[in-house]
Each structure stands twice: as structure tokens, then as C-alpha cells.
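The form predicted alone is given below as one chain in C-alpha cells.
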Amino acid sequence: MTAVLDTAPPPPRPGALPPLRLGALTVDPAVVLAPMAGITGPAFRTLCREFGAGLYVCEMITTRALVERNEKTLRMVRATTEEHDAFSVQLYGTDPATVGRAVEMLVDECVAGTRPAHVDLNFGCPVPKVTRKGGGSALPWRRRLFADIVAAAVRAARDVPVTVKTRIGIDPEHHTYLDAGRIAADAGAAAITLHGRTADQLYSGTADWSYISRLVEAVDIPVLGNGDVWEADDALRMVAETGCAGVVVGRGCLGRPWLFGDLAAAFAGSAQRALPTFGEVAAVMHRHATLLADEHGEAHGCADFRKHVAWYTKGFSVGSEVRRALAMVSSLDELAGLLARVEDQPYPTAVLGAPRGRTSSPRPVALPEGWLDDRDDPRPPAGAELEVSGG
């Protein structure tokens, strides 16, 4: 069974958005797959690339684990054959020296199997195990430390473009995005991505794109918008409302890798959008599981695929028995047999534009003791990278 969904757009009208330029790298269309833990490994990146468009970033890589040559991390950072011209890595780090060394390993030693075309720095992660150590979306509050990390990465990367991803701030009283944008630009970053939420919002509520507009006005490097891009028309609206140079898509593509075909069409000026039948979705599901099986072995690959089942089947009439069996699938033949039991049906348009993936309630951000006291303290937070080492 192979992916047969036809997303080829008709001849485009004049482009709705020009290509994104990141140093010598051209991203056309200006669409980036956001790193998602446990999701954006080689299989999912390959599948998204097959539907076409933009830049596809691997799962977040911990710089300490990379420098220590952690075996799991070295596997995670390997490029596929198809990615050799545009492999993109996102790094998490809190110590300038360690971040610089990690970038050197990627650029000079090619530990990913190829020299990356792009390096992104994560300053947007809001999860407590990261922020309580001063990392992720907590770190830009310490302006000097943030500047030192970005500068170290840019120096080590040389001609490879370095970008930064961040959030509005820690909470409504502690915004960081404007300082982060200006500092990143001064340090030589090629672009900055802004998720339109504060860290205390996690993934709750609605992303506020007005902050993306303000950042566009404040810096002279490209700003990419992130947050609540569920459909291609959301991306068009984000660009129109904010003036951003491109979009970064995360949860919106879960169970819908063909969204990248829609985005490519939209930014080429085409109104074509994919509404695959269940039979076409089933072919994509089997292709996804096959890629995972090729990567991890059939048993492990099928087990890893299980988390994607609910996203792919959202809104379809599948039946509780088949749905339960799909969530416990253990072989490709079993998957094919179960999918064949589901009657073909039109795409459930009721789910279009609806949130996908993780949701959460707002909660106070866990921070190191005294973290908010001195914004110009340049010292790395103690133990922050060791806390999340191993990938």
C-alpha cells in the first residue's frame, strides 16, 4: 500500500508569498515543519517532504547530550539520504560553550552524516522540566546569557544560517520577545520564529498573532509566525495580518501531512486544498507505518505508529472495535487488514480548523529560585542541560 493522495495544484497564480531567504538557503515555499518530540523523526519528515514544501526540522536535540556523543542523540540527529541538501537541526542548550561545541560538531565534523543547511535554537519550550532549570522559554529573560548563546552558535556555524525560536515571554508580566528579537538580530541570527503564546499558557487558549506583527516592526531580520496554523488559509491570514516572512507549523499537521501540499498551493496563489477520502488517508497511514518500520524494525515501528492513529482517523466513522485494534497494531499486514475493514468515505470537513495534538490549561511557569532577579546575569543555570540529556 502506498500514499496515492493527489495534491498536485493547478498552474499557480502570482505568488502569495516570496521564498524565505536564510543566508544562502532558500526555503520555498516559506513553510517550516516545527520540531515535535517523538514526532518529527526521519519517517514523518520524509512523509511531509513527499507532500512538498519548505524546511523540515528534526526533533529537538540537547547540546550536552550531543557533545557527550550520547548514542540515542547521535541516532536522532542523523539525516536521511533525501535530506542531504536541506537537513535542519534544532538544538536546546543553556551554556554558550556547549552550544558552540555542538554546532561545531554538526558543521565541521558532520556528525549528522551531512553538513546541516540550517540550525535552529530552541528558546520556546514551555514544559516544566525545562523551564524550572532556566531553559527553553525561561532563558530569554536572562538577556546576556541569551545573547552569548546565540553569538556562540552563529560563530560556530560560520556560513550555516542560525535561527531562533521563542515565545512572547514567561507570562503577561514578563515579556521577552522584543529583546530576544533585537539581540538575536545583533548576534547574527538569520531569522526568528515567534509562537504567539506565553510560556504559562502552554498550548491553551488562542495564539495572539499581534505580537508577531510587533516583532516584525521591531527587527530587520525575517520573522516567522507560529501558533494555531490549522489550515492553509490560517497561514495566509497570519501573513496578511502580521507581515511575517513565513510560517512554522507544528500540531496542525498531525495526522495530516498533506497540509504541506495545501500550504505550498496557498503560497503559490492557488485555492486548491486536499480533502482525501478515507481510502486515501489509509494509504498515507500505511506509508507512514512502513517508513517507521524501515527505520526501527516492524514491531517497534508499528508500536511507534500507534500514537498517530487518532490524529489520522479524527472525524472519520471507523467503529470502536477497529479503532481500538488500530491503537494496538503490531504489524504492517495487520494494519492493512484493519484499514481495509473501514468503509471509504469523504473527508470529515467538520474537523477542519479545529485544534489538533496536545492541549493544556494555563499554569504558572516553574523557574529556578531567583531567576527573575537579574536579567543581565550571564551565568548558565546549574544543571539545566544535564536534566534533559539524552536527546
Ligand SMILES: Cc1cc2nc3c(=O)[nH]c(=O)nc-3n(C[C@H](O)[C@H](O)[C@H](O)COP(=O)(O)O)c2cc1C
The other form holds:
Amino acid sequence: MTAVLDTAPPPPRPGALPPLRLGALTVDPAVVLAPMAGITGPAFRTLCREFGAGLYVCEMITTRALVERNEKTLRMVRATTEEHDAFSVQLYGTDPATVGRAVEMLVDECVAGTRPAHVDLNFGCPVPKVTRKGGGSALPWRRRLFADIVAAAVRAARDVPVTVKTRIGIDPEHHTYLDAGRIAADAGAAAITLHGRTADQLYSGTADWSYISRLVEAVDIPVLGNGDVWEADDALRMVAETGCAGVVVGRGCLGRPWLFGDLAAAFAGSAQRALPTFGEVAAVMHRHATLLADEHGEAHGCADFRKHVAWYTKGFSVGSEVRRALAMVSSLDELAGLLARVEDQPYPTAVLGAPRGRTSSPRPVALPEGWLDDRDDPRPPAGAELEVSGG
Ligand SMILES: Cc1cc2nc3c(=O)[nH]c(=O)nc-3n(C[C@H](O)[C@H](O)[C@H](O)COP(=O)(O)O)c2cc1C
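Counterpart to the form predicted alone, namely the form predicted in complex with the named molecule:
And the full complex, kicking off with our chain again.
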């Protein structure tokens, strides 16, 4: 099963997480692939979708670049053939007019080739070059500006549901999530995703899910929980502990797109979990690289695939020579040859539940001069949309 457009209310299923309704879009099960810059392009979304169910969000798209019809941006904002009814786009923007125009281009002009079924707005990015300009996780602090951006997106999206993705706040002294939730709901957002960390935590420590519970109690739109779902059972626990209406999964599926199969099984009440052998993982790796090669050409596709190698092979006994060669792979045949050199072996269960991907240390958040002084200043920050790429 996957995300489908439907106007009839879905039947409730006892014992399982009910399907998530975002306007006319039904997400069943309520499991979402988190937008990850440099990762959640068409190839990875296709792969995750083949394993599981839910909604798969495109890499973050900068609204300024989209409005300027930047070629690379127009190439990035592209649905796969299977996404005709469930194309999900994340936008980053700091100026209501630009965000509104970008949404119009997607929804009315269909610049992506496919009309999105869902638009998410990024207010969670903690990267210094973004927050220093007042963007990402710094922006909800300016609550009038935040309200104006969400309202502009909702207005331009018309029947397409708009959601907001954010963090707890800037740091422990400057929480924003409760205001952001209420403002987003008032502005017509269909749901809000909360990553249980503040921006200064980056990806350190553990996500504090208790803030997700507090947001669930404070707002009357669906809250999606995010942060540290490494296994399907973490997702079940997050739903049980917080009452969230769905889960958003990022790093847990790096090198493990089959996690979406586990998540679908878990929410259907099944205890079945995939423990692929190395041979099975090798087949997924080759498929992933082939999808990237189809998208970018063989040389670029294989170069892009290199960053996934360590995630796929984590815990397997691969041998240092093959591991090194895989990290520099430049053709699909070479990849197949290298993978064939590794002995088949069972899945290394020791890596289950272990963090993967970014795990950076905390760092004070860089902000524009005077950013914290006036929460109701509605002016967009200057130069905040340049050179932005995810986080
Ligand atoms: C490589 C990478 C890129 C990311 N890019 C984005 C992005 O473009 N937009 C966004 O909202 N979050 C981005 N994130 C944050 C994730 O969507 C997610 O909120 C975060 O990783 C916490 O969830 P997790 O613990 O399941 O990974 C990124 C995270 C990683 C690791």
C-alpha cells in the first residue's frame, strides 16, 4: 500500500495507527520518509517506496531558486513515475511572497511536471549558514513572519495540503514549537512534524519525544513525530508514548530502505522484520546504484552512490580492500564485481537500533544580529535564501 488520493474517509483499523489524512491525501500507514538533502532524490524515494508504504518527501527545494527557474533546482523537483498521485515536495523559504510564488508554480503551472499532492515547509534546518541568516530553525522565533510564510503557502496551494516541519526551538532558552504549532494550525497547515531536538543540539544526544506529546496536546492538527526512529519498534513506541498521528523517519533508513517494509508491517500489527543476508543487501545496493545511474548517468550516479556504501555495509564483514574499493566505485559492473567478492553472511544484528548518519556535537546557534529582540518583526531576513542546501 502507499499514499493515494481519495475523497472517502478510510475505514478505521483496530489496533493499528489510523491512516493519516492530509486534505485529500491519505497516507497509509502514516509513515513518512523525512526529507534529506543529498539523499531523498528520485532514486532513493523509488527504492524506499518499493519496500514499504507511506509518503516519501523530495529533497528540500529552495523557493528563491525555484522562482528564478534555476536549472538544477528544476531538475531536483521532479516526481518519479510512481509518484503521480503522491508527489511530496519540501520547500525552504524566508520570504512569504517568494514562498507563495514557488507554491503557485508547483501547483498551478506544474513546473515539476507533476502536480504535488503535498507541500512541506522546512523550519528545522540547524545549519549555521542558514540560521545565521534567520532561516530554517531560526525562523519560527519571528512568529509574524512565520505566520505570513505558512499563510502564503497555504493560500497558493489551494487544495494541496501544506505541512510544517520544525524543531523544539533554537536552544533550551528559546523554544518555538508550541507557538509554531498553534500559528501553523491557524494559518491552515494540514499537519506539523516535530523533531525532538533544539537547533543547538544539531544531531547530538537523543531526541526528546516528550515535546512531541506536548505538541499533540496543544494543537488540533495532526502532529508527526520525528527523531531517532532506528527500528520499526521505535516507531511503535513513539506513537504509544506521544500519541502522534504519524512518524517521520530519516537517518534510520540510510543504507536500509527495507526499514519501510518493517514499518509497514509493524503498523499492520505484524512482528515480521527484514534481516537481509549480504547477498540480498548487495542486490539492493546494485538496484540503488542503477537507479542513480538512470537518473544522473553512470559515472555521476556511481559517484553519488559512494556515500551510501558505508551505511549499507555497516557491521558486515566485507574486508578492508573491498570496502575501500566500494567507496571509490565508478561503474555498475565494477560494483557488481566487488559485491560478488564478499562472502554471503547473515545480517549483523549488532547494528540494529544503533544510530547512523549524522551524529554531530552540540553547538550554539548562529543568528542574525538582534534576531531574538523582536518576535513580531514581520520583515524577511536579508540574503537568507542564498546557497542553502538542506539540514
Ligand atoms: C543528510 C541529512 C539531510 C537532511 N536534510 C533535511 C532537509 O533538507 N530538510 C529537512 O527538513 N530536514 C533535513 N534533515 C533532517 C531530517 O529530515 C530529520 O528531521 C532528522 O534527521 C531527524 O530524524 P531522524 O532521527 O529520523 O534522522 C536532514 C538530515 C540528514 C541526516
